[in-house]
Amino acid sequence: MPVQYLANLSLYVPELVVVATMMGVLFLESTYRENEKNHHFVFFLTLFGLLVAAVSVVANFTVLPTEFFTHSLIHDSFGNLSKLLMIFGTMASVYLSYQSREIDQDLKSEFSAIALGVLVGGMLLSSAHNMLTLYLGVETLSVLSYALAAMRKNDEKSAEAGLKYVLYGGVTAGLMLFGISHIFGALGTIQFTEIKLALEKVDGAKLAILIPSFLLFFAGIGYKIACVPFHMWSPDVYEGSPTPVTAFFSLVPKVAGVAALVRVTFSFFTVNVLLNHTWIALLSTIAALTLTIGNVTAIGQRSVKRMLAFSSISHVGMIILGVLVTSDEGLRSVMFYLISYLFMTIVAFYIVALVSEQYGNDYFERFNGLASRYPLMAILLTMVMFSLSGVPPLSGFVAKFNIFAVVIEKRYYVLALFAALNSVVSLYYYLKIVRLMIFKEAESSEEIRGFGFVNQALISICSVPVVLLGIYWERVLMWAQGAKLFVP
């Protein structure tokens, strides 16, 4: 059994690697003195590290589809991919942290040592095979998640916004650890392959137990993706928390839900008529609820991070259509709007920390003449938000188009239907910052001194796969088609 768990650990590198980090940060920050104010090393060692993690994880893609660590984990290239794409959030949260002057100087460090302990319970959840690892991938994610939410201890907003995450965390954990009880407690396993061959023989009962406790099962799911009817927290929390932590936010634990939804959704509800058509109908419900609510909702907002959390809200929906769809295709249209999302939101978010830091807020007003100052930032803000509501030839419009076919195929017609009635929805409030940085004068000359020549060099190169992802697609798709979902 020891030599068995010196084996497994060859396919858990990329995890070590990021504790390892993580462990390092903690102790070159303790090396400081308390008037020190400049932690270079901190931060070189934590995208370092974060490389490392990211080849450990490339380097792994050619590794046979496997379970490890007695069954509790799995290894396969759906969940190595997710994990890059968590890595390069994470990689870009803590650059932009390093650059902002919303998180204080001697809590930089803290930041990278906690996203660091975020991404370690991400990368837990994607690789989850059974319940227990699972729970403990989303306890990892939330724990470390509030205390990034109340980073400024001294802001009444940002622990407003830590207080919300723990409440509305600690319910839908509850809920969830409920929810598999009961499931243990029916089938007798927490094993995922275990409790697929059960539910294959599953009587009416049983079924009786077991479909209210998927649904509790699913609240801790649906809390980390934001999903309605467990949204609540997201608008306040990414308005209260620092710029840096709330992409990190519409980044990271995003990609770790959707990763275990997916898992969950093709592990248990392919195999049972019933349960099916139980689950497609509760995620069927949800997708046209979140799609509507989220996009409603951001029309009437002044904050733009606010307006961009309801907005990851109807994405989170149009996510879920392809996740319903249970197919090779669905899963490849997913994979391919999270990579599309990912630079969208890396993009749109950076340029908004840098404005909201020159103005003390990020209320549309000021990004008013942006175009005239400015015109390479707006260009690309642009660019982001005509991609976001889905406008061609753009990557957030192939990214949609995937989603509508592989629904259409499914006959799914009346939530294609609501998909794209909300899209249409979205182009409105979308275009409100487009209008305000071409037509509007500005409210201030003095220049916004996070727009150095680095910045908008950084951001002109995250903003490159926007426009090659929509060109490209058909590449990036068949790439995102080998990233299969092993089901043993």
Contents of the next structure:
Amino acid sequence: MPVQYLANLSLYVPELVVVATMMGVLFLESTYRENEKNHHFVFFLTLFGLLVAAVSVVANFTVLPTEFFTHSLIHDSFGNLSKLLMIFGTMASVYLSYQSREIDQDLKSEFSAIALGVLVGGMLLSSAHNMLTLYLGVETLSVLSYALAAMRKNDEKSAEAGLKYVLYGGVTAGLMLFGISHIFGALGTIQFTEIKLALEKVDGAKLAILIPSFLLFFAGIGYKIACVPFHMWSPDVYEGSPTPVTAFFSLVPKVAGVAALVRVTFSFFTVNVLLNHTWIALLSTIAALTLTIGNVTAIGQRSVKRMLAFSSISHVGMIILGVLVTSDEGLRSVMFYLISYLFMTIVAFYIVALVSEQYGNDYFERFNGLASRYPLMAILLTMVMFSLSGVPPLSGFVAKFNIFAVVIEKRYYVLALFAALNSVVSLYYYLKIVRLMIFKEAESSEEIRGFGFVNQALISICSVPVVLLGIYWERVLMWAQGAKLFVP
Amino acid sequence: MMIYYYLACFIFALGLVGTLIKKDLISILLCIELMLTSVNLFFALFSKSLGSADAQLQVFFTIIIAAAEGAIGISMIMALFRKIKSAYPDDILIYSE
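Next up, the form predicted in complex with the partner chain in place of the form predicted on its own?
Full complex below, order starting with the chain above.
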């Protein structure tokens, strides 16, 4: 047995690398003297550790799908790909935090350390294969996120954002645990495989317990991906936190939550007809509500970050549409959506962060006349906004198109109609910022410090995939098809 | 055995209702802890009646995480209290939909 444990350890190397990097960051941070301001080594160590983790995830791609650590974790290409996306998201936000002036100089190392911790939680969540690891993943993700949200501790808004996050998070964790405990009570196991076996032959009385339990269980995941009944925290937290933190929140916990949702849906809800119908009805309602409320509320926003928060809520709605069809094509389109969403979000937040840092806030008016002052940045932001709203030939269009295709194939016409109408609505608020950039006079002529050569180059590089994924999407889609879920 | 189940249900409901109606942050935090504690009771109860140790293990993890959550919650209330000199959500929550 111990030998097998050690052999399986190789599948866990990415997580171990991230944990080691986190410890390294903490140790390195403590060696700095109080008056030393530049913590470059911490930054490089973080990026290096993440790079090593990414390489070790890629190295595990060839290993056959398997369960390990006494069935508590699972290794498959879907989980691996989501881990890779999360690592890239973390890299981008750590770089952003290093640039940022919103985060105190002496708190930057803490950002790196906590972000790495959240990443571990996300990786755990995306490969969780029993209720205990799933719960631990959710909580590792949450507890550290609370601290991230309150990063600017001298700012009221940031502290309040953190507090709201804690309170909402605590309640949903309680509800989720209540669900888990009753699932255990009804089925007598916390292993996913055994739950699946048990679900095949449950009868009426147990179903009456199981259905509410699964609804409560969904609260925990729904809260992490910010879908509608549990979305209230997200705009406040997004607006209150420093921008790098916001970028981080819209990438890593979302990908992790979606990965967990996909795994749970495919493991539990494909066997029992009644449960399957209930779950799909639940997800459809939530997806429709999420899309609509996210988009409609985004229209009236004054702050760009808050607008992006609501837009990311509506994107989650689209992703849930891809999950609820429960087919391989659906899985493929979800993966493609996540990939394109990652790059669009990175570029959008990058530009918004640099602009809002200059002026101290991120209201729409700050973007007035950007086109005449920084044409390249304005073009890229315009492109990303078009892509986010789903205009061809950019990646956002292909991602949405794939989701539509699978939804229509399953004959969920009403849902497809909802999604299409919402895409039209979303054009309004995405193009508002484009209109301001191009047609309005600039408010001031002061240079935006962040837009140096290096940053402009990096933003351009990050936005290349937004175009390429829109044009050469077939190849990526075939590649995303390799992201098979392993359901033993 | 059933009496314990009702007890746990009662504590959970107490916590849930408390988080919704309580008017100061410390009490809300206490109510959240109450919810998590009642779930521990459920786990212990079910694993005794089903004779499986899986869920008893979960109790330890839940206790640890509840402690971490409580600590971080308290520290955030402290941070806000230093700024505003109040621990009542009505004074603090500046955002509204």
